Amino acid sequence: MADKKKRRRPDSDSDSASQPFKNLLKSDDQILQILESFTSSFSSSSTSKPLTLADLALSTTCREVSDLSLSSVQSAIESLVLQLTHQILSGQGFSFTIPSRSSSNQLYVPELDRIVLKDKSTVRPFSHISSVRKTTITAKILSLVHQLCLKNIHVTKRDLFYTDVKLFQDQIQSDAVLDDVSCMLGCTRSSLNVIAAEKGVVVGRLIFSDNGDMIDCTKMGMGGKAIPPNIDRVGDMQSDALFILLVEKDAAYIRLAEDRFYNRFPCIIVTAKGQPDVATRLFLRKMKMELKLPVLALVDSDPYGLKILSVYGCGSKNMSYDSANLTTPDIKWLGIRPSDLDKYKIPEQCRLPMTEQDIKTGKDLLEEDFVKKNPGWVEELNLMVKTKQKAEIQALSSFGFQYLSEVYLPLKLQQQDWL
């Protein structure tokens, strides 16, 4: 692991009026000192096992999809081709039964805090004219992802894409029914080893083994380690980190990093720079469940902040049916909160304006279960809402460009100021 030296902050009386609150910071031995206690009696709670949907006595049914192999998937679309075939041959036509990942198919359950797909399905026949292209699709993908399982290899929903455009016509279309396929087969979308390009980066204190090489994330320098592709292939982690640390904006990580935060507060840091990709969510998940560490969030204050954070710790509707996988429990939201804006005396000019879509998100975002949940989300909702105010996280650079990490993320982890 990187050296554990501490640097020491400057200390003088102009950058203590430039940067508020900065004197009612504690020494950094001391703030990691209620860092180690936390993380302590954190550990301890999270050694029993997590509930999962079949502990629970549902009275609706769900579904839920898991890892299988290769030849399990191989298996699965050979037994679905030979079903359409004797369907051809009896006569009755040529039709998929979809699993609907329709938002009326959605079920938030707060035992889990996480949402799962309900049991509804759709047919897909070829025979109609409004979903003859969608089954054409449908099989085609089918096709192509049983080549991936009798070659062993992986490709990119981008590869994909390609081997037919002018079937296709647009990503997002195969891309929504490589989904409905994962689906049908009752397999993770990993499973069928089609994969995205690589985003999340994640650095810090942090080894780990990728396909069989020892990585450091202290050692990769400011752009830190891409998440890779294949969790499956992700494996041997060892840390002595007090948190994970999990970052919306890539231009906050940035800043993180340069200053190398986590030494200085022993730390991983991740982000998916923006929308949270799969292998971002499987591989933040792998972390806290492995090294048993809790995770505390820094997103910006706007109702879209809430809704990656939610996506991360929740799910997202579209995939609701990996849920058990892609989720990631008890995160904590550390900033910045709507209530920071005043707290920090974040200047006028540095905060802006909702727009009417933003207070519209808003709004819908606090008739959800998942945030009804949590009474303080609620609050700080109600607040930003009634305000009409948001703030990226940028807007403490008003205060110095390392006032993120050197006042702002120090205070935060001093007082235990998270939801």
The other form holds:
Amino acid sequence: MADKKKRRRPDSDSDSASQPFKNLLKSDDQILQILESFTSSFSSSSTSKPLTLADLALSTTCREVSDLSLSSVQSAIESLVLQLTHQILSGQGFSFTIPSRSSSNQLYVPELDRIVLKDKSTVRPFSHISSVRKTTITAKILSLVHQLCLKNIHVTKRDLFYTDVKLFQDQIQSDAVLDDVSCMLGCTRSSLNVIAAEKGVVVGRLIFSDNGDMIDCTKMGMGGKAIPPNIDRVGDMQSDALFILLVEKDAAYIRLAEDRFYNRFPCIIVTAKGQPDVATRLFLRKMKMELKLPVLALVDSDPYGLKILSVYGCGSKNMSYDSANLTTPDIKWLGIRPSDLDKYKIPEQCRLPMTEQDIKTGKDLLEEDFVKKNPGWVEELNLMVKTKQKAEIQALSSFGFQYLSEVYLPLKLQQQDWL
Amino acid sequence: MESESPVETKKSKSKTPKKAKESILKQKSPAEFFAENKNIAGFDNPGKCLYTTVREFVENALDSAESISELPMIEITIEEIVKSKFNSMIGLVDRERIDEALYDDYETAKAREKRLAKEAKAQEIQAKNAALGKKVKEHAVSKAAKSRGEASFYRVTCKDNGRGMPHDDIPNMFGRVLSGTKYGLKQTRGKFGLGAKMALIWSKMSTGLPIDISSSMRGQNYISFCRLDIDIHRNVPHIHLHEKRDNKDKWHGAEIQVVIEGNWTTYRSKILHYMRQMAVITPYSQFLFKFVSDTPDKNVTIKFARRTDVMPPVPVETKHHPSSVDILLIKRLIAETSKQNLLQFLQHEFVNIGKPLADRLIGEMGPEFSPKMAVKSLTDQQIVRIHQLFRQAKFDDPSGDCLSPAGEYNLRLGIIKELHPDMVATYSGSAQVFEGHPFIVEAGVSVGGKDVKQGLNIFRFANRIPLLFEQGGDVVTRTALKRISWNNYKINQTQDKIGVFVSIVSTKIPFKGTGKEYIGDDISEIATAVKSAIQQCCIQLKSKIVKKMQAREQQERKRNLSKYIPDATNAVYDVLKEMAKSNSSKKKRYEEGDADILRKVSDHLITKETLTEKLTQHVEKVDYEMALEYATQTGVREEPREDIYLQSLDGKGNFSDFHSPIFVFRLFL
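Please supply the coordinates for the form predicted together with the partner chain, as a counterpart to the form predicted alone shown previously.
Complete assembly follows, chain above in first position.
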């Protein structure tokens, strides 16, 4: 794998004018050396076992779920249903006690560098007009998951929704209750045997087994390999990459995949095409944990880029109950950072003015603990809110479509310019 | 109103260069100008002419009655006059057509064939529909298209109980354009002060018939009767008859009658809307509207009854605010003033300039100005300097005291009276200022009601008259449609019947366009005031709506809860069934209490029906408890009722009114 490096060095003298900073680039070998030393120092430093809630003596005040076997999920549902039956038969109606996933029940734990769920719960009684619908949906989802357990099959969230469209009305409702159910049962969503349609893709120097088949991600063509929704069937990861490159957008991913960037600088390229789904987050975490590689993120220079980055890093509020499994610690913000706009002289016509909403999101982000803990990020975000300008990764295309893969990224790597 | 004369001079100036050679310098009388540009005053086409005539008469009548603090009682009659009747009125013999092909509406043989074929087809379809039992739509018998010659004529009569006019002034009040009593800076109805004169010009243009005026003033023992038309070229009245008649009934007021060309069919709804909206904004007046024609089923008689006897005060004339005047106006004020020196002039001809400020202003004007200098001796340059200073200096805002808003009380009564809404809220803003003119925005929002269509129904009023045309660009329409998030107030913008009433009064309404039919959306002061007024109403409504929703929730709770029982029991029972299976096959062990249940499930002692029944019982119990709780919390309370209005028998009582936004306290002395 390592020998198949396709070196496609363009003529360096012809287009240095149109591709600024190209002359600053050292030879690839030199850059590789820099990277190698970084990676080796990185993997040696990150050997320590990650902290858990129990280590911080927070396990009583915070809630966390774990992977449960199918049979234990089944018994959990059964004992819950028996409880309900007792309640109904005694003429009290029935109700669920569901951990609250509202933002007031979230806690950012700096030691863990992720969001966790606090222990507040809400009671969802059947005989109340405001909760009757959700209670019924919860019962329905429980019964559906129970069936999945009995039959030992996986279905998608969409399948689940279509079992009773009339009751669920739209998929958002059944999806939300599904999260409630996994939270209530104390298991991860994957343990419920419900998966989301695959969204993420991976390409580059990675070999792994998916349901028993060996996959070589350098030989997956341009599109790469879709990230399998069942992380429990993924294993045997091997790689000679020096880092993992996390890309926000599909377009940038395609550019890098087509230019076979991973051959020039051995790496694994991953994207979830926007907001990351559970499968991609699980996959990224698994790669990071097993391969011990640094993760570098390439996102848009706007508040949403940083938000996506934070979801990978600290978890989303919606699924904070499972943040232990879903988050990937220590992701480096490689670009495009607000300071890059001037540093790389991105022309004015490629920058976009931030809307009111953008600026508000940016200011809200500045209040978030997971941003505050990183002074470099705060500085960048302040700069963004101040200049009121944003730029997408594609803004680099103003210097030529391949500027991203041929100048910008190599230069960034060479300078170890990440936060 | 001062803008009229410049318009005219400009017009004659611009005409001159066009006919460059051997052109004779022509003078145009104001009457001629308006005859040629009648669209400015709202006389665009026969239909609009009929509408504008009615509205000018109604507004004059209201002004007249309000000026003597008399509760207005106005009768408007529109009488359709068919062509033959019209011809006999003017003494023209009705002639049969001899050369049919000469006429515009002559039907050629080909066209006739086509029409007959079409009619046959339509009949066929209708027969088919009837056979299929579909609701048969009344097929409009295709009338022979009205040709250009086939004008309809109407006699418009308007009778009021107002001030009336002095006998000798009547000819000049009607027969001379741009002469009037309403000039001056105050809140006025009407658009140009042209009033009935435009109607007269239009009648002269379309029918050639004169106008009849009867009038009597309070305590006058005769009625003045005057029949006149207008000499358009000389802008002077042309009197046919001017005499005094008996006044047996001690009537005072005016009755005006004019015969004009119009179009009732197309403007029927506009005229009725106008009357209805006028009734909303003036609930203290009584209108009797009649449409009379030869075909009785087309006749309309509507009485808009009086709902209150509290009238807004008569708007008072005010002085100009220094930041609202232009150079021309300063010159006019100088020409008209009785004050001798500059100091007195500043102090007395403008609002918000006291003596100290006047002194300071004169000091600021420059060394060639002094307080004692004769105001009439000011040069043009000096006047420009004064104007510049007025523009830049800071003055207190004019107060809204000179304005006469409809008042929340009246607006509310008007809305209730005409729309019978389920809910209504009103709000009256404080006076604000735009370009030196004070304005007040009042708003009402109603939900539900009769004859109200779903969605937003917008009623706009400027200086207490309804605005019906050019709704799209108006500040009120745009605000209501785009800047109010109705959802926030639990109002459904598309489903609910929402009435939005906004009344703006000002000494100068900043109309847009020539027709003076709408207020532009570009004045942020007004847009903000309108928005906040509507929002205030919505906030009031929200709490009422929430209460109603709670009450409805009470009623529907049982049904809404019961709806979900089958789904819930199914879900629980499905799991139980599976568990019972594995329990009986000993696949899994359960605790004793649980195993007991599961055995009962397998023995069909516990079935889906058992669960349903238990859950239903529970729902009923909960519903009963909550209904009880709701009843104890809210108490048994009926909706407050609106009192009916009884007109007092003795109207001449000596009393004074104390106004508050929600009620009026009347003290009889």
